[in-house]
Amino acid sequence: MAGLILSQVVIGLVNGMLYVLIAVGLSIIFGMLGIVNFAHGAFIAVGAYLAVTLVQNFGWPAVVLAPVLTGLIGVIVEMTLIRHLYGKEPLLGLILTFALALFFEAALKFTFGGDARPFDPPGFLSGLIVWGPILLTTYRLAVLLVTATVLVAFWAFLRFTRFGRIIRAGSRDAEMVGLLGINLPIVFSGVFGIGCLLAGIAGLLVGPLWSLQPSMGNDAIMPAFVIVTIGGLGSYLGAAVAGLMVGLVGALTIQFAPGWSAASMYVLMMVVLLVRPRGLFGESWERFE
């Protein structure tokens, strides 16, 4: 039983990881652009279906520009949409993404099919680990390594280089930065641009996990707000210490109580909040109250 219970918390490490990368991309374009993005399931879809074309026709080596592609479409769809809703109803930014959601799903369905298709991991990522009690499949423990340097390195990038702290800068007071002279539009298509590229990173590696439809990014669109929710609004530490958390709740409730698997991540989100009304790690924003 102790060997089953580590086996499930490692998967649910890895899910989590996986839930934080979603949810960071969508938390710093609500942070930066007051948009919230309900099309960034569909971009993860979109980087999962670019990813398994890239393969098909070019092999593995190619993957990488899948996530690179989804982020350039992103910077087109802010360019040619999002950019015209900053400072209007926050209403029209929700129908829009909604609306945008519909259309790539449509899209996807029209180019692939309906149908769900496989998605299979190369075949040195093929195979099992067991590792005392925990039984891991390799890919699986590739993704939690891969999705950990990704979630530093944006970290990083944040931390130390002058965009990342325009961005910084920017989710509390985007006025204030644009005072100082920076071109503000640019940095906008910049952070969603990102926020898209960091979506379709996810896309790239559930792929071999979630079977390949035009509607999979639904699956992951409701655990990344809740994540921002548990989390607090803008806060990166708060979003990876809830996307690990509801992946741990949720690898252990399909395990021990597997009917309540789906609203385990909400009863999470219902006690925190009812503990921390703004999150775990939120703080008072002037700029949306």
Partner chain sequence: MSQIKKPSSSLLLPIGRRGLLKGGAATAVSSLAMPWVSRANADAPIQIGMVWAKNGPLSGQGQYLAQGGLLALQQRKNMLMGKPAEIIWLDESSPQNSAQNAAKLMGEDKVVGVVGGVISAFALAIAPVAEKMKVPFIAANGAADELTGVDCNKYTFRSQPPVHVHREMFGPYCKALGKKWYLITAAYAYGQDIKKEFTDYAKENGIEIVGADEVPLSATDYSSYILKIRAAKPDVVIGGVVGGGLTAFLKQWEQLGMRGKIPFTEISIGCTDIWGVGPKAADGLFTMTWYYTNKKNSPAEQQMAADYLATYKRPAADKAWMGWIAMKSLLDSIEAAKSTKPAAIVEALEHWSMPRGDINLHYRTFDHQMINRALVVKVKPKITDQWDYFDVLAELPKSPAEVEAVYGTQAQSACKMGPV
Contents of the next structure:
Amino acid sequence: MAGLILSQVVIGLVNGMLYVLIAVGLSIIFGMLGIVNFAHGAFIAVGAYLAVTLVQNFGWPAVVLAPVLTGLIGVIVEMTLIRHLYGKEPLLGLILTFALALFFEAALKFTFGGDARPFDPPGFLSGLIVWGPILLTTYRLAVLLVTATVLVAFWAFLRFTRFGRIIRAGSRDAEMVGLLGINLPIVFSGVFGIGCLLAGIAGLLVGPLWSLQPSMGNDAIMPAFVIVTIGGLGSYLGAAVAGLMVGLVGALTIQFAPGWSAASMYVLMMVVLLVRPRGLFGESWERFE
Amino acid sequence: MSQIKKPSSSLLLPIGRRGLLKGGAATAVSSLAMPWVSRANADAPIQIGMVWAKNGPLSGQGQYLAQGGLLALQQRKNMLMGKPAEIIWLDESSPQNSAQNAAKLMGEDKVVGVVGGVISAFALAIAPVAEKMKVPFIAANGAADELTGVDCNKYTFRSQPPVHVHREMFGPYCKALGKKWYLITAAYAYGQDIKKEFTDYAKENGIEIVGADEVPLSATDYSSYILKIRAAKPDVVIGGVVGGGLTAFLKQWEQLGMRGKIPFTEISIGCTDIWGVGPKAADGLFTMTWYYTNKKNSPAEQQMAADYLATYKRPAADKAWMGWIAMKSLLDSIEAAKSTKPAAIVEALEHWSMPRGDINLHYRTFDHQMINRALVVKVKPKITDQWDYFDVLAELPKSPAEVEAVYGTQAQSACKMGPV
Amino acid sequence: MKRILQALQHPVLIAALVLGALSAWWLAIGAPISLITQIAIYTLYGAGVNLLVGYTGLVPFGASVFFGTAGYVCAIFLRSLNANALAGILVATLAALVLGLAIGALILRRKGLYFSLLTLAFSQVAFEIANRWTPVTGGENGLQNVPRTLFASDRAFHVFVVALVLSGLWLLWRLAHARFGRILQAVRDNEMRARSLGINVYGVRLAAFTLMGGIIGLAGALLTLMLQGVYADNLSWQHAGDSLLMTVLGGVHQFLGPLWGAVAFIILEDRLSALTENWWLIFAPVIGAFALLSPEGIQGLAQRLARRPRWTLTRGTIPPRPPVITPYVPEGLALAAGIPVLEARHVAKAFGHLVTAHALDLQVEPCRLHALIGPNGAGKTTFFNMLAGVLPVDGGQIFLEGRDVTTLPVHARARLGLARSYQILSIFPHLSVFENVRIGVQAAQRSAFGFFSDAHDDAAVNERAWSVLDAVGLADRAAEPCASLPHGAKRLLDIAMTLTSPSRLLLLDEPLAGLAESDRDIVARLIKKLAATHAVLLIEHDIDRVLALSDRISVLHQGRLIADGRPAEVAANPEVIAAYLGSSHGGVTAPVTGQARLAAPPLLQVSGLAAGYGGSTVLSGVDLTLREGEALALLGRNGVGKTTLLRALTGTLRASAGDVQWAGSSISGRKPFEINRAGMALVPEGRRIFPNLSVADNLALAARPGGQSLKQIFALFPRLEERRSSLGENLSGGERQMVAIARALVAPSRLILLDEPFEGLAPAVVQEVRLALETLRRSMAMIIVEHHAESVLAMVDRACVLVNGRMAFDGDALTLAADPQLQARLLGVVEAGV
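For the form predicted together with its partner chain instead of the form predicted on its own, what are the coordinates?
Let's see the whole complex now, leading with the same chain.
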């Protein structure tokens, strides 16, 4: 039993990390642009479909292009549509991203069909790993490593690069960033693109795990929202901790009360927020209040 | 508004999606601006309605079901009783939406019959509308017992066998595989039906249930469940996860090295669920209502499979057959009734039959349940064709008498049907 | 005739006509009427949501929890008891009300997105329960065959629903105009102000949330009856936002927004979904286009086309002005003789390193005008915030007439007789001038919970509101929306709101700031009058007036009270003179005269510049020329447009007229980053350094080749070197100002704009910043914005004075410095009589 629970913990960890990846993308778009991106799930699907198409046509190495292309689509969407919403009624973002989500899902269905498509992990990642009581697939381990690497790299990017500094500063006072001679419109496009790129990475990673179909990303949106909320809106560390919590609580509810595993994260969120109004690591941040 | 505007002279000509978009837009504009136009035409074609999901996770199945329905009419050269006929396909995104679109077909488009209901919940929502508006409705993909049980009505027919019947057919098969079962079922009505039926069966047959998990609707990751199954070491896993959930489950089942270790079984699955899994991970033993390479398919069914392949450039999935058979029974009945009056069509449907092997497919008069066998299929050990994943092991039950028996008697039925 | 026209514009009538026309159309095409029934139901659903979004300013993502739950309650009740529809509706609505009260009580203390997502979480949990609890809810299959005995036919039910929805809308329209509805809008516009008027914001929100639950519950029950069944879908997150989406689509600031949204959304969906398998490819762009084309929703778009944009949450009218306005009589509460009205004992407060209150002791006597003065940054406003309950104290106690109020919330203190005005303008911006004052009068009566009769029909309240408006001279502008008032009038309104309540104690924070001379007289006389019946504690920089008006003066300096006594004593106190005047007269190098600078080429040339916000004009016809290396002081009272001018120069505000030339070429319409790159750097008001970045990162962000190196910066501000790795949020005010200046220097700049650079700084820091600016003065041009002339005139070449958005003086700094009369006229301030 202890071994099983340990295995569940590891599975919860992998899922949690995936959700953190999705949540971080959602979070930086909101933090910088003030847009609650309900189309984030659609971008996950776009990333997954791009990945499967690239694999089929050019082999596995080409998949690295999938997130990049997803990010580029994000940049185009920002430059043509999202851009017009800044400084207007914040709720309009809700309508526009809702429309975007419908549009991308329909476009994927139009192009690839509505039913699920096969997508397996690459051959070299299809093994199984057994460490004592812990059982894990090679692919999941790879997912864990990739997400961890991406998250650390992204953290370092935010922390140490010029663009990262701009994003961090811009999430607090975007106008002031512009007043320092930084081309804000390009930064905004870039941030939206990065958010979508992270969604694209998530899509690429979950493609072989989940059912690959146009609405595949939708079920990931709510966990992502829950995670950013529990962690505290805008907190990177918070998202990471909350993601692991949600993953663990999910896996352990499956072990002990499987039918309620979907509700468990909402209950966790309510409890955390009732005790800590701004989540675990949330700061007082005007945009979220 | 309609999918097929003018009866096409060339049979089986697929209409391009773009063409539909344009034509559709034009009709929509006219119907918005000039509502009287469509009513002014006395020679208007006979209209038949379809309600199948066009978007969302259910649209994969919806597409096959709709194509099967369209094919049934195309095979008649879009004619009914010597008059042109057309199918209007509306969307369904929720039970509420299904019911409203069915009502719209019946009220606004004056269809003479409706086929639809991609899941039980949608079919259950449409059924009362059919009764209220007195238009025949054939539920082609709902397996909830209530459809032809407590919630049956004179205007509602159902072509899919209910969960209980699937279990009656499949139970012995699973029992033969081993006496320790593990149930993994979706945490909502359909999955709960499966859980209840197989738990009952296990009790009656001295089978030990070593584990039973319910999976939330939104689950994307099944590895935690698979670990539990692995630890419980059952002889058989009885599944009750559907659609994308089944696809994801089987992928993760394979990745965790479970494929082929413990038999995975499930009732009433669709080809599309397994196609999405891919040849590498596909696994399991299932019941299915129809399969396109089945040697026992009747000539009409073989013709349908050939026509489908010619039209859509891919083999007919079981869902295409289900959409087709439901629509065909409706069209046949209209033709037989020589009338578009609901009462006449209902009566004709009650008398409709189609030979298949040693039985006749037909709807029982007292509960409107279609009588048919189910197939037991097993994923091929090695899959070489992009579409052909299954070997048909058996058609159950064996004898025609058993077929009738497995559906239960009128006395056992909860259906209390009123007059037309 | 006019009355008929007015009646025709009644939104409920419009809704009736729209629903009637749609019903007729649907019957004509033979379509099932239930779709129009659904539109009516979603209109009510949306109206419920909008009670929160549009009126109260809270956004619930998961209002569906009430819609769905009530639907189930109705279905289960009717199926098990076979009761009639009305009973089902009643039970379901009550259940939703109770649920609303319970959920609201739990989550209304959370704000913003946290609140929105919490509502969604409740909806999602309800979904999980409904979807799993099959024996009761039917699970995924839902419940069918809900009996509907009263309105069996669809048409009869449709008529019933439309009638019920219209009555519901009518009641909501009444509610919006009743006392409660009007309070909601005040809370939405300015929560803090509402509190200080004695409104229990939490209670008001809870009531609104509960009401929303009830209305949505009613709609949910109607949907169950329409479908004669109930399903979990409406609770799931995919559909939870449907009604919010529709409402935003129609316009959240429009009473009929939910109607337009429901009509557009449902009809579009219904018609488009029939078109093609891929109808989302058409639907999505259409919906998206609405968002892009029409920021105020469908009704907003129509208004824009008709050129009559305005919010229509309530009628845009005010009660008729009485022929004779009763003169304002201050309404003081009975003051107990002998005990101080207000007593602060050892009140302390610190923000990080910055101690803003060191054990302050203060007593305010009844019927006395007590002034609290002190240099900028002395901690006066912080002290006020503690007295009013906005900020918790770190130590000490506060008594109101002997009663310990240290831990009471703002509104409770207001109800005990503490009224307050704010230093920063604090009004309800989307309400009319009259309504702003009327809300105050109404709040004073402690009767927030009138739900039906029109608050504007309350003659006594109106009379009082007119008296107060007249007292500050705003009676003529009563019907105008606040947004269109000039700044001075807004200040008067702010003061008027403070006068609405019968109080014991008035805390007035710079009531004269930003007022024209004539207005200053009005307000000063008013304050004197108030002091006869109230205890008044006044913060004011206009020392002459303070000395003339006050009965007693306390002087606050660096968080300590350094003097307390009669005006004459305080004015003579050498410590006060030293502290209050600080080092503004300190030794500074002599300014270069305008003559010497004439030779330099012009760097910045502004001609005929006009700018404003949202249609109002703040600046007009401003001309200004600045030469290379010249230092200019831009002076003017609070709110005359100084910051607006800087915003227009830096490109964050688009000028509505005029031209800005930079080194010979126009930079009008250029983006802020382009202007900054051209060499214009801003040190903004309030510093605006990035709190989540270290000092080094704050600087690195702005650094560009050609700017000053870190070494140079650290030579200028040695303190920053010590603090280089501290986060911005942990810096003191002075350090923040240094970072803000340094940030402007690390990029190559030819002009540096400093907006109130000394505000809130301790004298020692002021001196340090001043010296740094002195060092920079020869190397680049400089514009220093100040409302306090004395502190900058000594260090600039030229001075410009803005008065009410126009340039009133442009000349030599020495000329202005030497002419106190001129200063008094332009700036309305005469510095302490020394």
